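Presented as structure tokens, the chain that follows is alone, the form predicted on its own.
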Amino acid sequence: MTASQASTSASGQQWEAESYARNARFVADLAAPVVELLKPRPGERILDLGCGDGALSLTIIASGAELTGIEPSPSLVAAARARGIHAVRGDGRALPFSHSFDAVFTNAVLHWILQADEVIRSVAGVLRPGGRFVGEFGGHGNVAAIVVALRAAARRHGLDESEVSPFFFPTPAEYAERLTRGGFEVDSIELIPRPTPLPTSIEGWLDTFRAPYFLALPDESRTLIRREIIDLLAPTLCDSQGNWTADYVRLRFSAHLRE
């Protein structure tokens, strides 16, 4: 894949398939709860949202569920059939479906999209009557260390500080009472601190995570405050071997729609 497939979600963050491979496989290998608290059975109609490369897709299809991935980056959308997988493109919060899955299943996507309401009314639309929605997202706290220092950087240099951090990281009680808001009945919700190993370092969570944001710096300044990040977060999220972690909190929740 190239840099012209990638794509933009709800937030104008970019994924390409290729870079997500190889910066955040992490993502989808330390998903493994969320896919036993899904308890996916065979012959079950299970949305996806946000399948990505469909890597974690594949856990879910091997119980005998029949899956559907929808995912808005056509390159990862194309990664997503290239493993067999039945992806299309897709936006969370408008889902072109009608009241026929048995279960949504989503994994670190709704962080991204600051419309959460919109999201929950959509999965609503797309469930069949006591069907569930579980996932798990960046809650209260999430990479809290990396999003202070891009925030130090921006005001340090002027520059626009929400740009820096486009996340919706809610608290458990802030994201059940949307959650009860919009139909559903929460059956747990809790945040889960996981501080996560980078097999790429801070640069490639930098250059996968944040690079819509570096690359609307100027030219002359981009080294410069990418440097200044990395300096201020090597003493917190950096060991004495060179070895980067980021701080992350995860919400885990798992909910059914009330009939």
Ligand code: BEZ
Contents of the next structure:
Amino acid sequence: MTASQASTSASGQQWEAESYARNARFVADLAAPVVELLKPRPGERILDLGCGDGALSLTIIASGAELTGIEPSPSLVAAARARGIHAVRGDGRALPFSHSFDAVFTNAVLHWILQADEVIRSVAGVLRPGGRFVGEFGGHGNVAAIVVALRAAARRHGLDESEVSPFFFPTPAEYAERLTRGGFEVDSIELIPRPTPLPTSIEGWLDTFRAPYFLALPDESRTLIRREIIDLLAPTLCDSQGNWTADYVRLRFSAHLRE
Ligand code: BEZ
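Take the protein just shown as the form predicted on its own and give its structure as the form predicted in complex with the ligand.
Whole complex next, starting from this chain.
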């Protein structure tokens, strides 16, 4: 991976289009319900916040909407453009648009940004009055088994636990309160447990989503700690045939900007 192919997000997470497609295609594949909640209409101007490689954006474009994707990773912006998507590089906390959108859509992105109020303020700033903010991300209890195993291994080795779960996984009540304070009326918000089969096992998940954590571990104990985490998780997340399923919990919401 070269510097131009990878990008570091606010969480220190790096994204590279090829490995993301291999290990995390399910992120777009399982998002049909949140696209249904968006109900994109022909001619609507929709911003896809964190469009990734654009796989999901295409399903919104198929409705006839005019979509712009925004994404911090140059590698993923390039992958989205290769699909013919109008994608620009940028940060959800400071959306670089002066015109207004009919809707902002987001899938599997907001748990990576701890400054939730900044995102909400930035989204409100690019919507027309009455415009929709519809999305899904990790909610309270998301990947709890994985987080506990990471924490247990860190504790056992006397390591700093603060980087184990650098995620924003709010309850519906907390996120609804933030949306309301940010000028939105919440139309629906719910937690949805969604056990998620992992196509490349827990190894692929850890490589894709927790790489910075492992890279920061001491060289001499990295392999051992990773093995301990996988051994802790196997009885809970791996079935008798070796298939891994992660304990995802989605927070799905639909809101509109008060007029
Ligand atoms: C999620 O999509 O819920 C997620 C993915 C990676 C790390 C944390 C959460």
